[in-house]
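Single chain ahead, written as structure tokens, the form predicted on its own.
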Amino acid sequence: MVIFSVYVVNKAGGLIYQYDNYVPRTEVEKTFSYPLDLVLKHHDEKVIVSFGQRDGIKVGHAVLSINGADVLGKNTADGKDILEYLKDPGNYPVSIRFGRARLSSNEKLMLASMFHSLFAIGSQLSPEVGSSGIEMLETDVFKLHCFQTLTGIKFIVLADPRQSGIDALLKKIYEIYSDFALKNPFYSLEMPIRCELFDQNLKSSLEVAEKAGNFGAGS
């Protein structure tokens, strides 16, 4: 079983902690001749495929490396604009590695804020007073589990749909937060969590949950 990532969101909707435990790598590398038979474009400081799918390369995949050298956003490793580089016939044949780009820090902040708003909307849409809000969202490849404390802190875990024991894991993460963040004299409430002991105990708990397939009672 796999636990993908953990998010901690404060009561104002700000992301105060995020850890990627496992990031699936779906990458494809292929050598192309001129002209390139894919349409690429700039998008959020990346170069992505906007049209044309082949050999596992899909629309939305980003350029990750050119000729074995990792790209730097919209530029090649030596600082050239990727789109301009690929327009030059003299640079072919060229080997390009495509894959899903990892979320940037700003994108993670934005998504945490969006989920905070969605959580509030879910509570307001409830036909009954005192709704707990969104506790789980399910897709075909992962489940998002959320536990909100009485003080409004949200602990969010993204895991394999078959992973059990997530309710108990969320409560364990809350205990770790209480023991190693709140009791840390240098930690300020609602601020980003930067504590080595918090990191170590969180990672240890995730490892236990994955190996056991569950983390105590709960689902």
Second form
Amino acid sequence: MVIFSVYVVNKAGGLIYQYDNYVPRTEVEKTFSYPLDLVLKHHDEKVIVSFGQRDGIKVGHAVLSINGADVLGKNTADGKDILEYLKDPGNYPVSIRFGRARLSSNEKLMLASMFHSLFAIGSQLSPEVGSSGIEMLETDVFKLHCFQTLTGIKFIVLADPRQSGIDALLKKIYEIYSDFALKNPFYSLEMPIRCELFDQNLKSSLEVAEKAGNFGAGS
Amino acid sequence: MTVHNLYIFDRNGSCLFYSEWNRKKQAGISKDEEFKLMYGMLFSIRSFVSKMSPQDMKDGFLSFQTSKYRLHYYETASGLKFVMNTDLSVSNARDTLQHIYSNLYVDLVVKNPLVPSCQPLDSELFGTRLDSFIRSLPYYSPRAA
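For comparison with the form predicted on its own, provide the form predicted in complex with the partner chain.
Next comes the full complex, and the chain you just saw is listed first.
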């Protein structure tokens, strides 16, 4: 029962704080011989699997390292283009590590703004009067909880689907935000939060929520 | 305990079927625009979820809830999307949507040689069978709470 990450979005939709508490890294390293039976392609400055699945390597996984050396975007550690490198039979056998690509901070910014808009559309398409935006989004692997304050700040928590007590945790994070970010005289509103006390208190409240599975009055 | 409405989208984004039972608030835009907005929102949610997910997913996006309603989502392997809005008391409508697909849609629409694909559904039989199925659901009541 785990909390994956916390995002704080300001009222314009910009990400002002992000913390990854636990990111499960599923990586698979295998040795391949020519020809490679997975089809790779360039996508967003990364090389990802576009077709082919074997031994835990799925479509969408990115190339993380070749022969032990971490790749740099589309190139190997030596600066050669990865797809060209893998087309040359002279470079085989080669050991490649595949895994889910880590989100860059740019991507996190874009995803936070995307959610900000989806939150508003959820309220617009409501079949009932007076609906709020998306408060909880469920998938088979995680549950996303969102709490919007009266001032338009959204606190978003990604957690395990079975984790309880997230509603109380969201209110607690709001409390921590008002105590350690808003009351900090050097913090400007709607700007990225860079307050050490906010980080520390957030981490400890996440630990409490995970351990208890039930924070305060319950979910 | 009630079902508000149901949408069926095909893989290209066109709305094949829409029906409402207990809807209290219209979206304030024309039906066509509402279908496009709904499809666009679901497309974005699926892309958002696949990027945000900490691990590889099997079923993907299942449902979301707001303070007043819950949207349930079911996608078939052929790209057909079933979307149902209910009130908050319904926690899992995936089996219902799966039943609508396999027992109603496949039997009455896919197997019907006269129904053209990728166009809004005209089948009266599908409409009446679906309506009686929804009304027979344990969580459907005609006068919403």
